[in-house]
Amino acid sequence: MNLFSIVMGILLSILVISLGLTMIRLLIGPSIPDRAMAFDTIMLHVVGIGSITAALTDAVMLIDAVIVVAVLGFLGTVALARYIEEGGN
């Protein structure tokens, strides 16, 4: 194992732990804006995990999936923001 793989493995572990904590925040968030922020953060984690996995495995197709997830996460965040703006509780 080279240094790159070790560092990427550590970063991947940190992202997975952080993703778990953010999932908890999504489930127990007391308000919709809290849950919207948690959703946006989860999408960022998924993009990061996918990018690191693509770099470790040289999977070029995974980069396409990461781009799609990033766009869908952005659209979901925009939809939630519009819902909140319209007066959603």
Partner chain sequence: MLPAIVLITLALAPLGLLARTGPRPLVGWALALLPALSFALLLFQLPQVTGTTQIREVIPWVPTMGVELSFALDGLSLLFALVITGIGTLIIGYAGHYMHDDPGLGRFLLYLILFMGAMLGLVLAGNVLTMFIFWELTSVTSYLLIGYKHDYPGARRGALQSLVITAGGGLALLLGLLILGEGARHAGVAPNQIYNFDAIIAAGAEIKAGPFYTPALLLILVGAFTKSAQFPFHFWLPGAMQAPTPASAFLHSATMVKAGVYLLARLAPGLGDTPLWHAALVLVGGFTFAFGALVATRKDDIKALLAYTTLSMLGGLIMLIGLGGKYAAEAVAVNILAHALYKSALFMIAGIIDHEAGSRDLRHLGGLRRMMPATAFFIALALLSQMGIPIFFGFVGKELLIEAALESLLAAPWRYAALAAIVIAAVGYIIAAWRLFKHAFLGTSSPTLAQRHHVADPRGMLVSPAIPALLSILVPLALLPWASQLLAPAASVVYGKPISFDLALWHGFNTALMVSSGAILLGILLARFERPLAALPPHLPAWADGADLLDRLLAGVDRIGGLIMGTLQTGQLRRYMLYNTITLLLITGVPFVLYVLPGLSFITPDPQLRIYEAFAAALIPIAVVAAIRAESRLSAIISVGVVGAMVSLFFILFSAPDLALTQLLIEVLSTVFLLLVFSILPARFANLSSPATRMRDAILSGMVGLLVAGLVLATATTTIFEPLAPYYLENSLAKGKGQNVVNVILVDFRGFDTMGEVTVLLTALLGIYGLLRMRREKQ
Contents of the next structure:
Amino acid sequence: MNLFSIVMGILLSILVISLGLTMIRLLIGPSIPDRAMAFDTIMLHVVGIGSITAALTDAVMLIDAVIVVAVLGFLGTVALARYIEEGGN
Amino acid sequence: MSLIEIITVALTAMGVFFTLVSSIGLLRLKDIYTRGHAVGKAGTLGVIGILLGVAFTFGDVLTGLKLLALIAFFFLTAPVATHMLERAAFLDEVNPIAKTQPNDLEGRYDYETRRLG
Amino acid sequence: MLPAIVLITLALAPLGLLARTGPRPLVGWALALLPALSFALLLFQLPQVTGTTQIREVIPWVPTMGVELSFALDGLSLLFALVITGIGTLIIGYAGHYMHDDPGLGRFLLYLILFMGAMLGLVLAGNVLTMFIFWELTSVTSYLLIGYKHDYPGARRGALQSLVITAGGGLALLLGLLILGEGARHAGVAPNQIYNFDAIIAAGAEIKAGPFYTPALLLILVGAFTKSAQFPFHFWLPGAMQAPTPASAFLHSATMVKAGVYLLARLAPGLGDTPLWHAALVLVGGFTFAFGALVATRKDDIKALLAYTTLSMLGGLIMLIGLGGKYAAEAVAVNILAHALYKSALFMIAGIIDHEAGSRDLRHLGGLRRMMPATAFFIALALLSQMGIPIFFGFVGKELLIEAALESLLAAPWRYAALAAIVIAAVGYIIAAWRLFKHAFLGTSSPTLAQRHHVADPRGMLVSPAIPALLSILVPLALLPWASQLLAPAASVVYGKPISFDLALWHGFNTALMVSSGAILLGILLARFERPLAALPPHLPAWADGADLLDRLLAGVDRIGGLIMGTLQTGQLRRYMLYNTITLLLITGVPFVLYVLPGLSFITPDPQLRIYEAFAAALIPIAVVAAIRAESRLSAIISVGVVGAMVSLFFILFSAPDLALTQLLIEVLSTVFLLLVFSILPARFANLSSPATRMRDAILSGMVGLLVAGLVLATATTTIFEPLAPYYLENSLAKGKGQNVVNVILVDFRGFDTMGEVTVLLTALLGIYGLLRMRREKQ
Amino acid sequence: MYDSIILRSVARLMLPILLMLAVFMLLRGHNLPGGGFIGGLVASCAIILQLVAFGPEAARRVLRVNYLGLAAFGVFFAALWGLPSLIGGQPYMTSLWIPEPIPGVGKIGTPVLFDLGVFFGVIGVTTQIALLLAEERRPRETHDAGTPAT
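The form predicted together with its partner chain, contrasted with the form predicted alone above:
What follows is the entire complex, opening with the chain shown before.
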């Protein structure tokens, strides 16, 4: 377990903790747009965690997955935003 | 720890730091509009920091290019996503806590055709 | 040649439709050429079929499982085939005359020829499954024939009842035959031979010793007894008299109802000679033998009378097979032929009476001898043969019947019981025959009959019944040597060992003659005092009448069906979900808890497990709680979307990009679809269900969650099946030409599954398309 | 018509990129993560992004083809590529490969073409369902009374 992977591990844990915080916002978010924001942030976290795991396990394939995750995050958020505005809460 | 690893760790640390800050911001800030800033930061600085950091560890050019494309994608879409959310929040009558300035969009949003003035 | 006869008959059935055009009787007789040709063909086979030798022709169907269309001809099947084709020829000719004014004659002949093909297939089948296929086909065609006059409620009821009984029996038979096949396999028969008759009979001793014998035999007996209308299931045969007379004459006297007898006769050498076999056959057969005869004496409708004597004779045949022994085998062969001859003649003449005199009820007939002398002569021949009067063929049959009872190897009580049944039946036949002849032909004609102006011997129609009636007298007088040459192979098949015998009218004074003459005298005496007999209560008590019982049963089934339908199909999605979950819990949950849970070894935490992986796992419940507590649809959708994202996060953590991608794509797309749908529905949850229901649902979903978790854990830790992964991993590059195992599996190794999935997708789309298109039209 | 200039401009820019990404995913499916199924879904995401940004008509114009027909064609095309192995006497859908790989594209074989069929099928199905749902007339009851929004 060389120093690099330990540090990266720590960074990964911090990211997961911040993911936890976002989840709390998802839980309590008073209004729906709050939850939508939490959803968007969570997708960003998934991208972050994916990239760091790719670095740690040196799996180039994960990067492709991360690309699509980013796209989906955006699509999901935009669709949510649109239908929040249109459908009423 | 070789030079590349140090750079990677530094950049990734920066990215993670910003993501953490934005998550805390998302939690602590009072109303939705200020939280928009937090989400925006995570979208841009946070993720791009991590991606830049990770780009160096893979050595081959193709992955590097892919990651740069991804960074460009984030630069483009993250602000748009936040903007859309804020717009949805505003038009859905989520009232800001501090009503400081006058509301420029007063009466210019036609609910009929969903168009702005 | 054998399959040719069967399959060509089946194929040419539509020719029957020709009967719509042209002169009906002529077309009738032309069509009759088909069975006549088969009759001739089969007759030529007689020399090759001596003793128990067999001609076998096989069309392989599923060779590995020993399932093939195999046809075999031996003595017994030749006898039956000749009866079927011989009487078939007469019946089709007769039908041409009998129904010349009926528009549906074409359809009727189509069913009739179809039935004949099926019956031929049944008796010529060499293996059990081929026989079963034709067995069921005869039930279906019999249903069509009974229900021919479908606008009469009585006909519909009779047809339905016959189908329910015979098809139900057919199911039991199928099960029995399959168990028999297993028994044969257990007894060491080669796997692809286990369904062949000769292999089963050869391995008879081992099968009888094996565990499968009793269940198989009981089920086969149920199949045979329902088909041959034995006591508990007898009531469908009188009900089947709703069919037009040609059908009754052909199916419900000479051929179809004898299928059960044929099956038992064929299996006798292999599966016979066990206490169960003797008890069942002698008891049920004997009782039906006596019971049928007694009830026949009470009937006023000629066809009902004939129906009861038929099922009684079938009982007698089955009793004979039960008795076993050389004489019984002879008696079976002789009586099959004798009964076929005189009973078909009687049925056809009954048709003539109905056609000419306008009614089949003895009370409305009388004095027909003056108006229809020829018919009276032929019916007298047939009735005398049925009564077993000495010089007639029926007498030869009855002699052998009594000898079989006397010489059978069974214990004394069985023999005396059989003898008693024979005497009762003989007396019953005599009384019934006498009543039929006296009321129909002797005495003065009843008032209703008098008005009918033109009552005379029908020209062409009389030909068909005349032949078998004449044979009933000619065979015993002149053709005995030829007949015994025909019947000897049949009897030897039933007996198992080749036997040869020459029938003779006169066996000298022996006890058999004593018994039969005694029975005749008793019969004549009782026939004299017919009036006191008439005073007896006419029918069985109401509750015992099978037909009503069955009607009530069917009505009950409908009611229960409606009940279940009502509670299940309420139209609410929630209720369907509830039923699904409950079924899942019962069907997978209970066995899981009983068998799998105890053996489940909770895997020790895998050393490479990182703290952040564990912590990430802890986050998922938060999202789930968010989904549960959401009070608006959109928040619920978002939370569910997040749960999906977290799961795909795990796939990423364990570096499975393909899975992560697919999961996330599906997740986001379903979120978008939900958004599209929900933007139409009212935003707020209109009415949340009562706390009690929500608690119930919570508990149920909790249990399902635990179950699924347990299942996943079980699959992860199971050692029963070796994992598939190694095979795919190492062959992915070699055969699949690709490193990405997941996609290689998807597209190459399991391409067919993906094909299925894509088709499912397309069908789902068509479903949605249809539903939404319907909604749009409605608006 | 739902309009947000910002969303529209981004969507217009993203369409070509996403479609390219989808095809990219499809073609290299055999060796790296991707394949017909994932490619198809990514392409449908691109078209649904148009649907969200511009509404159903624009989404229909993306591929200028009737999506229901595309779905049916996809399934037919996939099934088609099971047949060549029958000619060779092997069971249905055994894979056949062109001996040497074509430069630039890589090895072509019946599974890859089968994957292409799946690709079209998935696009057709997903997009058509989204469009059907989007084109449903909405009974508006909150803001404006009854007029269809799109």
